[in-house]
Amino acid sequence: MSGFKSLRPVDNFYQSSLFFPMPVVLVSTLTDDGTTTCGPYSLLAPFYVAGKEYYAFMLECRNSSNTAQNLIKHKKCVLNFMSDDRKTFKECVRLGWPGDTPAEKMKDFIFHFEDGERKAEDRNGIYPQVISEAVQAVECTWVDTLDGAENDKPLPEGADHYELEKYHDFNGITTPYGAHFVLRIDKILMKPKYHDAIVNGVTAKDFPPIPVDYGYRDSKNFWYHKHRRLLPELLPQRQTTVDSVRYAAKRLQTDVKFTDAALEKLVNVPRIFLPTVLKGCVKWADENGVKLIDVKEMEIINDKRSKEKGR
């Protein structure tokens, strides 16, 4: 290991012991009077990405923060992805000063709010608002039933951390000073330019100018990287054969059959995903009383999958 030197991990290791690229989001939450307040966060990552009845992010934060306490009380938030211009990032840094009350944070707030889709669908409900200047926004609900976190309570008045007999493993109050929140994705909202790019096909110029926070900070500065034009790199083309797809199809426990023309539609699917894709085809066939899947049926299945992705 002559090419490396060891660095000891310490508290907040992602800031003090690593150069760790992360997103920058402003998290909108509800205060006790029903107004929206915001705080900046980078410890955010996809959590449930497939195979569940919902999709989710994981947010990690200080458990005494306004964001954590508002989530414990009101369960709802919006993840606002802001642009990388200097004025916007400066405001994100200002909003992150620990100890400020929501009223102090929001007094000189430079952005604007608007209602999201959840409010449009539930006019009587109370939801945190979306930042109008955001590039994209994700409306979420904290899944407090995971890990027994539904009984977590707000901090007592004047306390700066929790003192519990037992802490959760991955959701709710996880340490005396930390909290994790599994956030179910309710709505993904996107400015038209970027929405249309995803629907119609993304090129290098279509990526939004979202900043990357490099984790490391010193006693004076946060450091971030502005968006640059992205460089495309072609995916490897590893087409399987119809024989391989047929072999995988024959291993399924089903009386649904595939024509070779239908199987040819799946030769670009990576081998590791073939069983899952084939089982999805069989499920559709069973639901629709189909015993032989041909090209016409594959087109219907693909069209259904495209519409589900669009939703």
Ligand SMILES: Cc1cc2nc3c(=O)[nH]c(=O)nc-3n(C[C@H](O)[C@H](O)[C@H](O)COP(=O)(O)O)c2cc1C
Given for the second form:
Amino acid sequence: MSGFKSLRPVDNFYQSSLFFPMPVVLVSTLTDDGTTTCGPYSLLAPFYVAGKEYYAFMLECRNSSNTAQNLIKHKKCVLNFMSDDRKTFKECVRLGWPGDTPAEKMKDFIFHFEDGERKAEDRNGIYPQVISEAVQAVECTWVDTLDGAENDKPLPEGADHYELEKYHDFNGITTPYGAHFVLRIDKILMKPKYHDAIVNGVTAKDFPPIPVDYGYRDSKNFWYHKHRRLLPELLPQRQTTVDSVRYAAKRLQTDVKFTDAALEKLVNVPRIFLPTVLKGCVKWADENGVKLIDVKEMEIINDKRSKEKGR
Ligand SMILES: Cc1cc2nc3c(=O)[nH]c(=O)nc-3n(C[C@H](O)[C@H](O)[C@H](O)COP(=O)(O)O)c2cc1C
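Okay, that one was the form predicted on its own. Can I see the form predicted together with the named molecule too?
Next comes the full complex, this chain leading.
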């Protein structure tokens, strides 16, 4: 340990004991009168990324905040990723003043709102609006059924925290002052320039200028980093051999066979993923009455997989 000095983790360790890179989002939620209000948040991370019926973020909030209370009552929000210019960040910090009511915050709001895709699909529904100036926005719904949080109640008028017999582990009211929200992703909206880059291939100049909040703050300042040109780092190109792909294929419990030319198409797949990929091929073969997978079949399977990814 000679090269390091130890720091004691304390409350809000990500702000007080670390430099911790995080996004900055303005979270739009619905107030009781159906209008949209916004609060800035950084404690946001992808939570369910694959293998569930839905994708989700995790948002961590002071439970007395407008955002937390609105989520408990109205369930929906939009995560608006704003650009990194000073004026925008200044507005984010202004909206972060604890205790201001939505009306107090929103009267001087410098951005504009527009309806999102949820509203376009459900004209009679009430959804928080998207900030027009956002680079990208994610429309979400709180999954209140996880961790038994569906019965969590809003705070009584004037209370600044919860006093409960039991707090949830990861969703809803989790501590006297804290809340966690598993947010199902309903829609991802992106400005055309960035949308097209993701669809057609991203180069260094195609990344949006979004700020990085470095976690650490003091009593005077929030510190953040402006976007810089991104640097590409080549992924390792490691190939397995056809022999090892053939070995993995032989271990499958199936009468479906692969030609060597088909297996050749899988030499770039890291060994740890080979059984899953091969099982996917066998599943496709079973569904389509195929007993021998050759290059043509492999191309159909790959095509299907990329279409599914695209969707
Ligand atoms: C850049 C920035 C990031 C913030 N991140 C968080 C966060 O992740 N969680 C949190 O509880 N408060 C965070 N805050 C403080 C909240 O914004 C503050 O509690 C604010 O009052 C919330 O607004 P609301 O009541 O309208 O939801 C952040 C503030 C700023 C300026």
